[in-house]
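Presented as structure tokens, the chain that follows is alone, the form predicted alone.
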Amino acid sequence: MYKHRFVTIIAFITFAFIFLPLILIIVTSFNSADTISLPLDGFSLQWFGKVFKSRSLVQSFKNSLALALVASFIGIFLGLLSSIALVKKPGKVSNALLSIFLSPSLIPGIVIGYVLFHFLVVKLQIPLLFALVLGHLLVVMPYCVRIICASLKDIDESLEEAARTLGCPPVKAFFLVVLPNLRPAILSSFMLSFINSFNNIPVSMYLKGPGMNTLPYAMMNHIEYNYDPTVSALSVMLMGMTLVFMFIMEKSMNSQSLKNETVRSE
């Protein structure tokens, strides 16, 4: 009994400890006063409309959309490519490939970020724009390829032998048959490498340059000088936008598992 007291007090003081600063951050985006700080002087919105009057705030958030658009697509396409490679022909090559595959989410980003400055921008003399995908790339393949490894492996083989058997192509029946199973599991990968893709700092903060600032690094830069409300009301703005995305993704999800039993129980 008291164990479970213990327990349930660790998991109240854990839960406190994540989101309290949450509300604290939405709270104080609503101030009026021209610091963050509480109690309230007042309620104003004004601190929303100012960061759409920032050019800097505006473009970065530009570009880590399009930067984490771009990252998190490729990094699924490669990442199913390896996956199937790996699943299809299973031995120690393929447990060794896949070890390499994951390991870049056991170094520090901040290490990736510096060795990749100095392999692909001093020495390669790659652009930084390019620089910057391969960068964010290196970031989102762990994910892709551990999930869509995991659902291939799930997935009854018997479904694509029915399917060569019935006269189906080994590439139609891959698309018909395996992908359409695959789906959850690239909405996951696709979910999981644009959240980390968007809010990476020690990748993009070696590889960016003119023009190519992000959003996470713009805040930053924001906070060091300035003590507004204004990243309080952007990270609500963001908190919000990614509820909204992880709602849109679980619904489809729920749909497609839904669609898949009763695919099966006919």
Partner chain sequence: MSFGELRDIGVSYDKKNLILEDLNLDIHKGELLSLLGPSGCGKTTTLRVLAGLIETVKGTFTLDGQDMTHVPVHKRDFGMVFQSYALFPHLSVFENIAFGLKLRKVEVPSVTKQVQKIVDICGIKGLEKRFPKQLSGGQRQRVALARALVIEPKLLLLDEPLSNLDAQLRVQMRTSIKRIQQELGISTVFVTHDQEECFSISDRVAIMQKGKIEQCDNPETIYSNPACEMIARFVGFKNFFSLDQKDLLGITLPAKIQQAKLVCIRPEDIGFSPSGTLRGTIEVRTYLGNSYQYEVNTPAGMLTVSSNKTPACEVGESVSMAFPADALVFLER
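From a predicted model like this one, the values you see are computed outputs, not experimental measurements. Residue numbers count along the first chain shown, from 1. Each form is matched to the other, and the largest set of C-alpha atoms that superpose within 1.5 Å is called the rigid core. Compared with the form predicted together with the partner chain:
The Cα position of Leu166 differs by 2 Å or more between these two forms after fitting on the rigid core. In the core-superposed comparison between these two forms, the C-alpha atom of Ile23 has shifted by less than 2 angstroms.
So that was the form predicted alone. Now I'd like the form predicted together with the partner chain, please.
What comes next is one chain alone, with no partners or other molecules.
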């Protein structure tokens, strides 16, 4: 095999470009200086403490967590229902419905946030919290449908038939044979739903109400007024969370389907 010196150099510059900023955040979060700067002054955990002392950050973290959990759980349940229908009854109607269910990932997030706000909140006067949950459900819908649908299609149809010839009624066959084999898909669409909902800004920003702020937006506000490593510390904790998620996903499934997913929390 030939050596590609040019390719190798570019690749390493790219890796540096991708990872140095994150490493920088990690390093400065443990620095005792009260601005984000190098060289390091000394080791300190004070910024992590500051995160927990900030009521707005803690509260919005709880909000985001609850919102992401609710949206993901409902999203997965509905995604499972629709996917079964779409896969069991292929045809024009199912194809059309599938593209409708995937469409929120094609429309700019800020547009979704705005039209939801304008229609649900301004026009229909739906309570903000309810609109927020609906909005996040819309955000997670494509991930739940796409991954579960794909995995359901991959599962050998004769598995269910085999269960039935062995004496299993249809619904029981689904629970005994199909559902266990869908577990990796359900887990990974849960992770992606959770991450997308948790990190979402454009939809939350429009639909947040008094006392109902989400973490990413609270962080954005925090950055505007305070330039200290508190956000670094918080970022490190969030990265830790992401890392745990990625680890679980890698363990539980082929990372292929994860790779093909694009995360658009922007």
